[in-house]
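In the block that follows, a single chain appears as structure tokens, in the form predicted alone.
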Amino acid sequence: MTTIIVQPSGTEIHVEPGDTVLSGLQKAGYAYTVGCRRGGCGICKIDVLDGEFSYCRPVAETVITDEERADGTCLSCRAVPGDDLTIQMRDASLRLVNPLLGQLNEKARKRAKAPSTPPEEQ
């Protein structure tokens, strides 16, 4: 299970093996500032705090910089969670525009992290 806590409101958000942030958050419900969806614009910038992330597909060099690769600056649009990830949004807002999705995310949370129980012995 993967979790994406977004920072300063804390909002927890389940992410699928393989799905991108952008594409987790999505599934969540939210939405945000976004542009081509291909790793070229760079408007999709997230910080991301703590957590490993890699990119699922080639990004473009010259959207992100060597410096912003370094203090963990991604592109949401193509960067798949590793772990778990404590991002921050830049100039975009994130926005709940499905809470319907939301609360069917926050169950798939729970399910996710509460303890396996053993199956019943035959």
Contents of the next structure:
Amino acid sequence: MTTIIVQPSGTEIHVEPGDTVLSGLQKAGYAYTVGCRRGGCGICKIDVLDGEFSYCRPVAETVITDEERADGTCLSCRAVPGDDLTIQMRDASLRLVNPLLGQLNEKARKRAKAPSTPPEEQ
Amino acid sequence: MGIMRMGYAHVRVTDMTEAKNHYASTLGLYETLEDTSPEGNKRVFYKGWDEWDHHSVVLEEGGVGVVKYGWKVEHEADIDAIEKKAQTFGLTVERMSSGENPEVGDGIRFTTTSDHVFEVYHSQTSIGTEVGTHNPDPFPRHLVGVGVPALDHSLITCEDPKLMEKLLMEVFGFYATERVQTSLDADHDLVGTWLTSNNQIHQLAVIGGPQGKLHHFAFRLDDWSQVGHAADIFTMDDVSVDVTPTRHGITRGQTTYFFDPSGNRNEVFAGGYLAYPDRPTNVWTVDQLGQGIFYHARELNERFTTVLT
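Compare with the form predicted alone: the form predicted together with the partner chain:
Whole complex next, starting from this chain.
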């Protein structure tokens, strides 16, 4: 299980393995300003404050510079979390546009976080 | 007549396998050549079913955005004439030899005031259209995906659209069919301009923005139903759609915008009125820009002027 924590609000969002940051947030009912969603325009950049991620596809050097690759800049449409991520939005704030998906995600997050109960012995 | 049409758009892609799937399987272009550029990058060349020349789209692996545009002239002598006009305009022009681009003849190359590379040529190996020229059918029976027939036009950005418009008029002999201005007064600023050399409503459009960037390049379709069909295919193929079918106020064209797998914006474009050099230029004021770009929604989406490659 991976959790994305959005600062400064501290909102916690559950993300399925293999989902990009963008697809994970969108599946949870959230939206923010994005562009091509294919790694070419750089509009969906966010800052990663803590945690690791990797890019699932090649990303052009003109989109992510060497400096950005080291300073926590994250191209969210192509980045896949390696573990829990703490992120911060840039110009565009994260907004919940689909409360139903938000509620479902919250339940999934709580289920994934709950300690597993060992089966009762017969 | 000088420039006949935009002969080719040469763009960069980050992943050639994904790009080939998009341009060949979803758009239905025909691959005519695969090679390696002198710099060692993989390249793939494509043509549409209704194009007779060897290629109209070139993909080059390694990044995003436009590498260059090719412009085909009617007569060999047009190359010399355009070279002189470009030099008079103040541009540095170099000669391009046959074979520098596969299957393309001699020509000239220069960088525009917008920082885009233009090549002007007269000959390219003719392959022929899919339906031929003898008693041709209206379309091939076994089109793939959208089955786009041809490259149509492109939109680029630059810091000084007025200067770029001047270049296209003085060097290429283009005329403006539509403009977006800050006002109708004589001292207006030019926000965007749509230009052509023939009856095609636009071959190249220029809007204000960063230098050397690609907004989109477009493929021609016939009508609304084909634009809608294309949009259906894009969803089936998980193409990132930017704008679902709508009409432009500017040019009256019917359109859908979408992104290739590298994030380069594409368009399928149909309709628009016939252009003539003596037709008065349509002028849009910036307060009506939303209606000019997206006629039905009447407002710009947040991506239209910010997403560039």
